[in-house]
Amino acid sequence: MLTRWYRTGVFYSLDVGLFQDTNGDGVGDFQGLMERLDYLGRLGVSTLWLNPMYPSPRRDGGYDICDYYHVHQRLGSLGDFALMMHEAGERGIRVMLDLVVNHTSDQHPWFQSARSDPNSPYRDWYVWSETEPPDRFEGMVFPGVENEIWTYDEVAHAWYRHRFYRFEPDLNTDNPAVQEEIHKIAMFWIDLGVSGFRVDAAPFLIEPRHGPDKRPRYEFLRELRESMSWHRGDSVMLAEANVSDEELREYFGQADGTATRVLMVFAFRLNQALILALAREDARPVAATLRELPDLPRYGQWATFLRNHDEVDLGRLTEEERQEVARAFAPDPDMWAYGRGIRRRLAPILHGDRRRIELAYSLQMSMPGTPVIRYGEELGMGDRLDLPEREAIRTPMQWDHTPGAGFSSADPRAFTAPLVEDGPYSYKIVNVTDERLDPNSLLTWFERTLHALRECEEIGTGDHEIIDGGPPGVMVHQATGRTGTTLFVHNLANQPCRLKLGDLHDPVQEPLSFVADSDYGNGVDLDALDVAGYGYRWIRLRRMVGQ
């Protein structure tokens, strides 16, 4: 069977802007994210996932675009973006893009065009409506912050749709020549080297902008996924899409090579029980959201994760569970965004517990599909609760404990954004170059089981059962592909445990520890297992050689 590059290896996401500067300017570059380049490779990242780097005015992080076929001019030229293009594929390295095409900052020339003449060529680019629109007050993404997404336009005389913020004008993507402009901004960055997008709010993107059909139109994805694969043929979509099962179905479509929509979907439902059973050290949540889960079509993929740069999304839980995670892990409403998330990082949500951040990250990386990291989780980076919504957790990369935390020359009141100052956070006591030198740093952890990883197949490309008979606070499931069968096993309790898995033995190989939260000896008795509390434990059951 041949093996896709998306469901083996590690996609590390990052803001170029908040990665590394070199020209002292306090704004990350893209000779910056160069020179770091074997930082990742020694990390064991295969791709990196770059948040948008458009020319924007950045009211939202950079997703309020202004112009899709440009690099922002603070991070650099295009010339600058291919030679890190390159230099990424000289080190084995692939590079996916933010595509947001949903929405486009007020200030693009489309919107300002569209504004300014009901004539122009652009005015149905956009959603408008002559008279107060009666959803006008429903669907906000961001409620608390926008109370309405429809604002009305003094210029154009009109009211125009908006389901992100008022700043962020929704695209009409009933309008086939906006359908076709999307196309184009795709394939132009396809052609320049990139492995795919992650598409941004997919199911908004989708949903049909008039008219009483409001079925989201997925053959969209269809539509554009043909057209990267006739560009480069092993490129791929991930959709970030946090809607039902049944809907997940239709967003692979059959993925089967003729009937493909996107290759991979975030898993929301996943990383909330992952959360809801670490509030309750009980593992029970993510053993039934496995079962609970759709197959996936024969090359569908999920994309796991733990933290990325959004808030902690707990939508899908009950108003009960999301108490239950409130009193164990964000107590103060200030940790809390737009009443459904958690604006932290993950070691301070853990309360800076080493043992439960390896815990949290190793049940991840062993959940089927491919890990997604946000930059600096391999450090355990904090964040800053004074800034607003989800810039919390969009602070600089910390390398180092010198000013400026190696980011950046400049001034620090320069900087894109503040550095995390203070506290058990602060870049003085968490950074690269001090955790490079302590052989039992988080970094080094990082380091050592993403490597494993990548040698364990099987977890992004086997078949996973979960194996029942421990307490509730134990995770066990093995993951069975070409290379052989993996057995993971998770204590998400503080309680020590010894588990009887004699049945799972096999009668050729000896079972093999190789990754672990502590040393349990060089043995492995699958009949008297033990671990400990918060402890996690990788064992080799089956190898098959020659594969």
Contents of the next structure:
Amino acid sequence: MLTRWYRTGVFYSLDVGLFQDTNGDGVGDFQGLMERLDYLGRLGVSTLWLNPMYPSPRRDGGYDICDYYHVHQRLGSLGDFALMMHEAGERGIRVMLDLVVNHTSDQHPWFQSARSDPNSPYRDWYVWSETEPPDRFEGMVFPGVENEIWTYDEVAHAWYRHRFYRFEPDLNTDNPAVQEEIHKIAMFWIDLGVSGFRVDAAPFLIEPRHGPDKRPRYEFLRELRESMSWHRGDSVMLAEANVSDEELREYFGQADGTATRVLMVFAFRLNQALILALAREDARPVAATLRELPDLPRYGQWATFLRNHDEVDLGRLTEEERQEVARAFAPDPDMWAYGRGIRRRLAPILHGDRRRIELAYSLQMSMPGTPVIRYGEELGMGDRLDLPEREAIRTPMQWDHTPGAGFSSADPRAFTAPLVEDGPYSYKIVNVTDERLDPNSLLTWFERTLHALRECEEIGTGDHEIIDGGPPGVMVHQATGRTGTTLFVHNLANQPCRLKLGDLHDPVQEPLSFVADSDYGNGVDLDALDVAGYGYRWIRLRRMVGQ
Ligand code: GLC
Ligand code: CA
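Mind sharing the form predicted in complex with alpha-D-glucopyranose? What's above is the form predicted alone.
Below, the chain from earlier opens the complete complex, with every other chain and molecule after it.
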């Protein structure tokens, strides 16, 4: 069976406008991304997921789009985009885009036309009500910031629906013309060379807009997948779907055991279990969650993550569990957003404790699935809680310690978003150049560990088995695939421990330690396996070559 690209690589998400500016206007651009592709290649990244780079007023980080067939002019031209695609391809780096089609910006010409003329061909592209809808105050995605999902529009003389911000009217996805347009948008970018899409807000996108039947329209995902495959056989959809396990199965769909709809979904529940486990210093929430997660159909894949461009959404934990996480990691209410999540990067969540940052990322990388890393996490970047909502974690990439952080030569006051200037996460301390020169930096650790991961195909494509019997703070699991078997030990607690795992020993080959928090000496004794407090070890039990 051949490898499939999305099951063995490393995904890296970034916002082009925050990554690297080259023309001195304070906004990152495609030219800048192009110049940093070798940095990403060296880090071990195989696939980029770009946050929306379309024309947009950017009141929601660019998720409020006003033209699906262009790039934002501040980032460059469509030609610059094509050149960047080419350069990425030259380096074997794939690019995925955000497909944000649940809603548009209210500045989109479709909405402008729809609201200003009841006879506009675009009127029925949105969701209207002549009277005040009974569900006006139900199901807001950003409670506390947005208090209703219908807004009365003075121009249209009608109410329009918006599950997200009021400046993001929902598209009427019941309308076949809208469905067709979504296919067209996806094909446009596929034909420009992208390898697929992160499907933004997938559960909302497939939620019927009208009529009594409110069952999600999963088949829309299959239709879209079919169109995409027709244009590009190896293209992939990665769904943002923070839904129940039962529903998750439906996102993949299956026929004869093979996925028919999307091929990847974000492991939201695992993300919450990881955070809870780290807070409790107890591995059991992770083990329990892995056991409960549905088996995926053939070629289906989890996308694992610790941080993304949004808050750490803990909405699936109990109130008590959320309080536990709050006490350990985010005691100040200002660190929270929408009553459900932490609007911080991982390093500050873990109090800047290098041992625990490594532990957390080592654990993520060893989980079944493909790891997705947010830009700057490899440096241990921090955040700015003085910025509103999720803007706190959307500060420019920190390349060096000069004024402007190597991000831009513009006056920092003109930057698209302010730098983390002060404190332990300042660009003066946390930056690529300084970490590059330090063999013990987090960046060097990320490079080493991501390279180890990429030589360990069984993580992404193999079967994972949890090994019980150790202390509650320790997670022991192993992955077995065609390349061999690797054992992972993660100690989430501060007390060192010694494990007896001799039963796993394969007398044919010597176990070999190849990733660890510290030097445990030569040789691996599985009957007396030492792991430091907050320590971790990756041990190859069996290596298969020439299969
Ligand atoms: C998704 C994005 C989030 C955005 C929202 C509306 O949840 O991750 O950043 O605000 O969709 O598009
Ligand atoms: Ca620029």
